[in-house]
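Consider the single chain below, provided in structure tokens and representing the form predicted on its own.
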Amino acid sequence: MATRIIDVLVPVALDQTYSYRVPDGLELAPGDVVTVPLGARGETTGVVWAENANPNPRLHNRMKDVVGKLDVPPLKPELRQFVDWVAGYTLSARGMVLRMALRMGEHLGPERERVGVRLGGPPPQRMTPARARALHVFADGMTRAKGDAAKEAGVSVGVIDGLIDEGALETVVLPPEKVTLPADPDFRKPEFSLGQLAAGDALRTTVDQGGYTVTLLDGVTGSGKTEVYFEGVAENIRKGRQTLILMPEIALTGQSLDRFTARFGTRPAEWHSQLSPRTRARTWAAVAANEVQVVVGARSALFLPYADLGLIVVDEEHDPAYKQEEGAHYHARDMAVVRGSIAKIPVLLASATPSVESEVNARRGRYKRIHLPERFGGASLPSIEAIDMRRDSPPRGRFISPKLAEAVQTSLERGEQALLFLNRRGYAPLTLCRTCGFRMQCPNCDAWLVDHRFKKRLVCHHCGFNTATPNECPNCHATESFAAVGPGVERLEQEAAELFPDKRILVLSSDLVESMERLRQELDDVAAGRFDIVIGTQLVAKGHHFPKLNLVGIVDADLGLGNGDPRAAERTFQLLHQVVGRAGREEGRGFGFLQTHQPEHPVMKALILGDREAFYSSEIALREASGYPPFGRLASLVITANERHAAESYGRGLASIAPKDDGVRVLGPAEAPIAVVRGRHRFRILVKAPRAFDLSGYLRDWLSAAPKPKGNVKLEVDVDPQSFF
């Protein structure tokens, strides 16, 4: 009988896959996880991705034989299906998209065995009143762990050991702790207005129908969207099938989770880069074994082996953080899209500010939209003012308007938070010699340092580099001659302390985030009141509920309009919209300050006028008229290398040889505007297409007959770019 062939794909840097023998006696099929050698890699785990049938009969004596099979499901066909559509899309490697469902840990080793006690034989002959207590304990015939039963009985654990060894108490075994516990569709029914509960009504209907649908949850801020897509989840749990409610990382907070507690009566699976690699283990198993009904994660969790997927959820859709930046560069709100088609589900997309792209899909009826325009409770939406920083401009030095200072004040004397918000981290975004300008820089990237107080260091925040700042100018030697230009959070802390020296003051930004439960923690004590200001960057804009929060102050409401990026426009509005919201969601009334010295710009006047539609009108025409997505498609091709030369050289090589088309152009290569990065020399090329046009078919066919980059030069592709850095 002949020997049987098989394509394996391996998680490495490779498109392609290797043909491996199948041992005798060993049953292999299309999905199944397998052990494989790969040269000097020695062994590595791959999946079985289809028979050969027609394998080279002179590479037959070359192949080797799959190792062994791993003791873990199979990669479904709807999985396999979508890493090869997510690199085929993305233009990244087969490989490197297997990797991101393939972290299953399976080079752990064996879990250790959880060991309980029970009672065993009779009593000892020396009884003792600790001895007494332990017994006590277990007379009711319960299993517990030995540490559980020396604290509810108040003896140490050494007491429960001299138990076990004369025979009064026996350890078992106990099987492998749960990941979660069955989630009840029916613990606790929240109350609704009639408005949610209509929307509430619609997603159970969408979910019990089945099928591919796409549906917008569009709702103001503290419209309660979260309880209402609940009722999605929960009709999804009725039948049995798995959940995916993705959220951006840092979102990933108690206050979600507790959330999904309240209503579900147990706490969610969960996904994130902050996970030990042992639950990160269990967890992937559990999925994988229809062993989880809900799992709630970063954008990673799109990959992950569900044995019955029902239903996804991409919570703050709009958000930035969903756009991968390393390694394959995807998009998980769109995956998920291309994922719940695959896998012929609904897919629920909830937002306050939707992106331009689902509001077009929306508005041209691609999607279907749900409508939340209050919110619950009867509360009010904050009411937004504009500071005109031309006119009430603060002290030389300040960067919080006396207008900002006074309804801060007035905020605190009622009893009430209040948040200013800077989207910028660190104490000052830039540090010059007075005497002679000279700018500290960083010496990988072309940026400025950024003064970090609180960790005493000049950081960049390209490549991480850090130093004390220096006693004298490097260039002309001064000494103390260095200023801090232009606020970060930090800076705003020190004239928060100065202005309101008896408050309690919290900065919340992601370079001082020590851990995921420490942020929870903050988040929480906020929420609980234990703070009267709060300073944060983007962190805070993240569907926070602080219930005693009724003031936002943004102090540089334009920071994010002047850098180039097109969609500048519609991110600023988003976050300061985000941000605003988090005000006046409980008790009292919101308002929210905007420092700007742009009223007039579109922005700021549908912000100050709550005109949300008119915003998306605008932003729509002007994205149509442009040719930008979702009116056309862009890519991004960025060239790097250690010298400029070599970078520019083949930047110019490589957009010379694109190929001809009536609707494509290919702009540059030009210097990137951040045009050295770790040391790294950046040009860019973008290319600019029509909605409909194949782009990804056009770029491979164009990198197909390119040249392949030598020596130090690397090329990136980035279909659909959200960075224009």
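Quick caveat, the model's predicted, so the values are computed rather than measured. Rigid core here is just the name for the largest C-alpha set that superposes within 1.5 Å across the two forms. Residue numbers count along the first chain shown, from 1. Compared with the form predicted in complex with adenosine-5'-diphosphate (ADP):
Put the two forms on the same core and the Cα of Lys151 is off by 2 Å or more between the two forms. Relative to the superposed core, Gly327 undergoes a Cα shift smaller than 2 Å between the two forms. Relative to the superposed core, Asp161 undergoes a Cα shift of 2 Å or more between the two forms.
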Second form
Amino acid sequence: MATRIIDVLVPVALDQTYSYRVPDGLELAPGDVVTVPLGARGETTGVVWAENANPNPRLHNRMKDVVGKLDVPPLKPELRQFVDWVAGYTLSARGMVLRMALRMGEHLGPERERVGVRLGGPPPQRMTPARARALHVFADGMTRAKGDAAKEAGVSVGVIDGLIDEGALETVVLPPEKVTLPADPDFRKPEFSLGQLAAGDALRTTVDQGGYTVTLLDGVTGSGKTEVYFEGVAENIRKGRQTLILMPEIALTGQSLDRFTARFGTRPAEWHSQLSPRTRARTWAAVAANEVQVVVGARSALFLPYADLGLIVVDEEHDPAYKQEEGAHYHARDMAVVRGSIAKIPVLLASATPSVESEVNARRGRYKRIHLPERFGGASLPSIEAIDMRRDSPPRGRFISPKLAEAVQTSLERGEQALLFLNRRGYAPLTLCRTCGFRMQCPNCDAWLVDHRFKKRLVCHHCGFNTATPNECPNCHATESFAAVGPGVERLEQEAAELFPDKRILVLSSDLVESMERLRQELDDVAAGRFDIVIGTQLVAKGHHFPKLNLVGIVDADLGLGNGDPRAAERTFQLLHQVVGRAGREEGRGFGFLQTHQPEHPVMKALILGDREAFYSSEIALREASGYPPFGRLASLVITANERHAAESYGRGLASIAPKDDGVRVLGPAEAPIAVVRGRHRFRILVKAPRAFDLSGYLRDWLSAAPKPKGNVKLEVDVDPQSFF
Ligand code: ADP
Ligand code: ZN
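Since the structure above is the form predicted on its own, I would like to see how the form predicted in complex with adenosine-5'-diphosphate (ADP) looks, so please show that one next.
The next block holds the full complex; its first chain is the one shown before.
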């Protein structure tokens, strides 16, 4: 009998599969998860990718055997195809992408058995008060965990053990705890407004018909998008298929989980980087075994081994956090659409400020659009006003203009909450010596150190370097000579505390988040009105619903505009629109104030006039004229090295051998805007191509002909880059 050979993809940074012999008696098919020997690393978990189509008999002697097959469902063809697709598109090694699909806690081994205790034979001969108490607890005939029973009876676990030994209690093996309980699609249906009703119906129909479609659920902030897309989810649950709801950030999932529970009577499964290994393993297995109906997760949830995925929802689809910037550089919204098309299922994108990409697709009819133009419950959208900082400037060293302070005061007097938004962590972005002008800079990066006063440290926001704030200037040794330049949220808090004494102020900033639970608690506290003023970074911009919040002040509306990023205007518009959209969601009127030096800027004008269409139309026209996405395609090649010269010369060499193509422009290498990060010099080549061009194929041809980077030089490929620093 001929030896059977299969090709296995292993989760390491390699693109190719390895061939292994299948030992007699082992049944294997593509998709099976197997253990295989791999070089000096010992054994690894991999996935059978294909039958070996091209066996080379001479290799057989050196070829190793598959060690064994794991007792998990095989990866379905649609997931394997997705892995191949993502790898091909992002120019990542297939093994790296597979690794994301195999995050199932490989080294955990089998589940620990759960043992329960219940009443067994006759009572023991020697009865003590403790034993009597313990037996009394079990008198109801229920099964309990040993520890729980001991606690309930107020006895030691030893007492329970004694009773087990004597046969008065017996142990039973409990079925494994379920990751989730069945969701009820009709548990609690909200009373919908007419607009919501129509939108919900349209979504139900879309899900019911099935097949690959993309729908943009385009609803203003507070229109009830979540409740509406839950109608699509409910329909998918009724069909018995699995749903993935993607969230840009796990901080956001808290409220969503609660809302899901209120609507469907049980919690969904969660998937993100902060799960314990045990929960991760159990969730992975339950998703593969079709025991989970709905997963709410961060972008990596796209790679879970769904047994029967029927719907993908991408909430806040415009959010930049969907782009993964390490390893495989993929955009989860775009890949959700790809996964939907491979699995032939509906994809739903929800946003109040769609990405320009999705907006163009909807305008051109490639995506269906479902519109929710009004807030739920008759609440109106906030009215927005600019505060011209050239005229209404705050006093020296202050950042809240008198006009904004007055508005906050009025709102607090009404018993409402105010949010001051500043997208800058820490106390001040720059610290300098008043005596000699020396600026505190990161030793590893081309960046200033940010003063974090709550922690009494100077921190680099690029590499994490941090140091205690020194007593004297490292340059001139002057003492008490440091000046903080510019504001961060911590400094704003100081100012707000002086302006509004006795008010309860909370600073929400990712670096101050001690734990997910704590953050969820704080967000709940805000929602419950236990704070008067919230000062926050973009952490507060997204999705949250704070009923008492009626005033939002944007402390520096211009902050994101001047950074040379082709998406700066879009990002600023989305971010500010979302932040201001936190105001006036229930009772009372919402007000937004934009402190800006350029009130005539198109972004500010669109925000003030509430004219979203005007913003999109002008932005789309601009992109079209300049060939920027989605009218053209971009890729960036980032070259880093320990020496500036090495990075630059590798970049030059690379650019010089770029294949000639009339449509393609290769720009650079140019020193990156932040030229040094973590002690590594950075150069960037930007590739611009027409929309219909196979940019990944072009890059692949180019890079396969290029010399491999040597020594400490590294090359990173970023197709559809979102960040340009
Ligand atoms: P969006 O995501 O569009 O900004 P949300 O989904 O957060 O809006 O909805 C805003 C608020 O209105 C939430 O508290 C939500 O529970 C509530 N809401 C929306 N629709 C309804 C409804 N039909 N019945 C009751 N409450 C609703
Ligand atoms: Zn640094």
